[in-house]
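The chain below stands alone, shown as structure tokens; this is the form predicted alone.
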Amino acid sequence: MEIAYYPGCTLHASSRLYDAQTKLVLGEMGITLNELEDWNCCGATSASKTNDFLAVAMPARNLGIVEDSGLSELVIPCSACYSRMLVAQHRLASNNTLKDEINAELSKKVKGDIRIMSILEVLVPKVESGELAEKAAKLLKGLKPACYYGCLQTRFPYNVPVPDDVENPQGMEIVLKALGAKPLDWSYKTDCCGASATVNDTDTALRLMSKIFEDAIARGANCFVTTCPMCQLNLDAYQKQMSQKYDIGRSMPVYFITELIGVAMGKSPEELQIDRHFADAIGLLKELELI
């Protein structure tokens, strides 16, 4: 099975481990990821704040590349990129004038026929078919994750087609339960972690993160799991600073969903690059005898 793949800037930079894990675990399930040739930045949050035209044109160019490839499905692990692509596709479908203006400058035109998927839209059907369980070499016993979706995968400025409940999404829970983990019900799974405000308004970002941590700890979580590289980076890299400021008094690993799938498949910490986290992510897995 071959699917078009858009890693986006983050998975080629600060979250390269997520890129490697995604290719590894999906490859184990017979999925070949065809990375877009000559892809460009989707604009992330920056373009939408500064230039409405570029906020659509930048992801549109990538959609045109997918359509030219002959593939009909595109998977995007990054929540920000996923959001921008979905929104751009919606804007183009609802505004022929804008679509014609953008297509006039593109060598590879956008028609609007591509199915855009988050990584969970690829993984959940593998649970339902039983394929994921078949690939698991061990169960994730003892893991009590707080599944953290953040806001970019659940809040959209338009009514775009997403398969999960944006108020109480369950995709990660479905995947992790199938692998023997016991994800917790908690209150902050779609709250904002501060995103890029960690750079220009660190105090606000740390306050938002402290609420996320406090609720997860109160519910009995022993780790976070996410699909968003921005959420993962914030909760991981700023964890020590946030803990000191708000007297949290406890550290917790922040895993990508692909990381734990890889562990269940019996992949080594080296293959999965688990040692690249800021907060210790190996200790808990060793304690639970998962690695």
Given for the second form:
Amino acid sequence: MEIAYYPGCTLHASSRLYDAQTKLVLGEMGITLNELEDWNCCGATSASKTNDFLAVAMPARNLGIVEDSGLSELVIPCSACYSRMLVAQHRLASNNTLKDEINAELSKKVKGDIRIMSILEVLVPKVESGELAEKAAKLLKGLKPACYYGCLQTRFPYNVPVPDDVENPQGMEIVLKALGAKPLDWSYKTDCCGASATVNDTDTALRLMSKIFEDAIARGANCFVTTCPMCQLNLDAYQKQMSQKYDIGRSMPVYFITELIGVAMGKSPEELQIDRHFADAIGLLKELELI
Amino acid sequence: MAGPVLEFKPEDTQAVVDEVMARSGQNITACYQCRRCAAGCPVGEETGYVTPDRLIRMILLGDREQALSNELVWKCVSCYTCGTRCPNEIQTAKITETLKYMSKEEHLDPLLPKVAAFHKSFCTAANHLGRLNEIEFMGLYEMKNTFRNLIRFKFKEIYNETMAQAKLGMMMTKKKRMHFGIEKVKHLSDLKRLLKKAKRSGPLTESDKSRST
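Could you output the structure for the form predicted in complex with the partner chain, given that the previous block was the form predicted alone?
Now the full complex is given, and it begins with the chain already shown.
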């Protein structure tokens, strides 16, 4: 099975571990990821807050590249990139003038007919077919993750089809249950972590993160799991600062979903680059004898 | 929290309502003030009396000045909770985005200059090489902040900001999350042309609905 793959800037920079894990884990399940040739930045939320035309034009170039490659399915692990591409494809379909204006400048024209998938849309069918469980070398016993989806995995500014429940998504829970973990029900799974506010409006972001932590801890979670590199970096890198300000009193590892799948597949912490976390992520896995 | 009394200015109203509706693509006249948006807004605690429903009311009453510059426009994190829960499908995050463009076009000082500097720097850096270089982006952003503080003699803020970013940078380097390599798009010409068009294109409206809904 061959799928087009858009890593996006973050997976080639601060969240390189997510890129490595995604390739490793999906590769193990027989999926070949074909990275887009000469892809560009999707513009993230900044483009839509600066210039509306750019917010569609930047993802459009990438969509043209996928279509030109002949592949019909594209996987995007980063929630922000996923959201932007999905929205761009929708807006191109609903505005022919805009589409013509953009296509006039593109060397690889965009038609807008590919299937754009988040990493969960690739993983969940593998649970249903039993392929994921087959590849698991061990069960994630003792792991009680709070699955954190954030904003961009299920909420969109336009009417695009959402493949999961908007307010109570279950994709990560389905994957983790199949691997023997006990994901918890909790209230803040789709609440905002502050996104770029951690940098430009830190106090607001820290307050939002404190609510997420307080609820997850009150429910008895021993770690967070996420698919979004922005949420991961925020909850991880700003965790200490937030804990001190809001007196949280304990540290929580923030894993990528691919990291835990990798552990279940028996991959080593080195292969999965688990040492690249701010809040200790190795200790819990050792304590539960998972690595 | 009670806010100031909103004043209805019929002569100003139609123009601002039309402009916001056309540019954001949101039918704000459908708002019946049920306030589900306000209940779900994660930054609602920090935006004073301005909640999504009240922002809509401000526009409907033609209060252009307040609508263009208030805490919600600049604190909105684009989480899309308000729009997802709105029974009339009004996506207020598209309205706060639109009001940001409008306030920029009118050369108003952004209420939260760091937010404006952040998004501008991101777009500049992303379009420079085609892929975002995190160091270039943060460098640009901090240069803008430093310059703004410098001309206002806010030296303590420069110090605090620089120390906070240096600390984060060091921590990221230590955890191998910082990457010093430079990635560049090979065929940048498409992007450069699109960028030029974006700057020229002026207000983008959502009026060409090729779809029926």
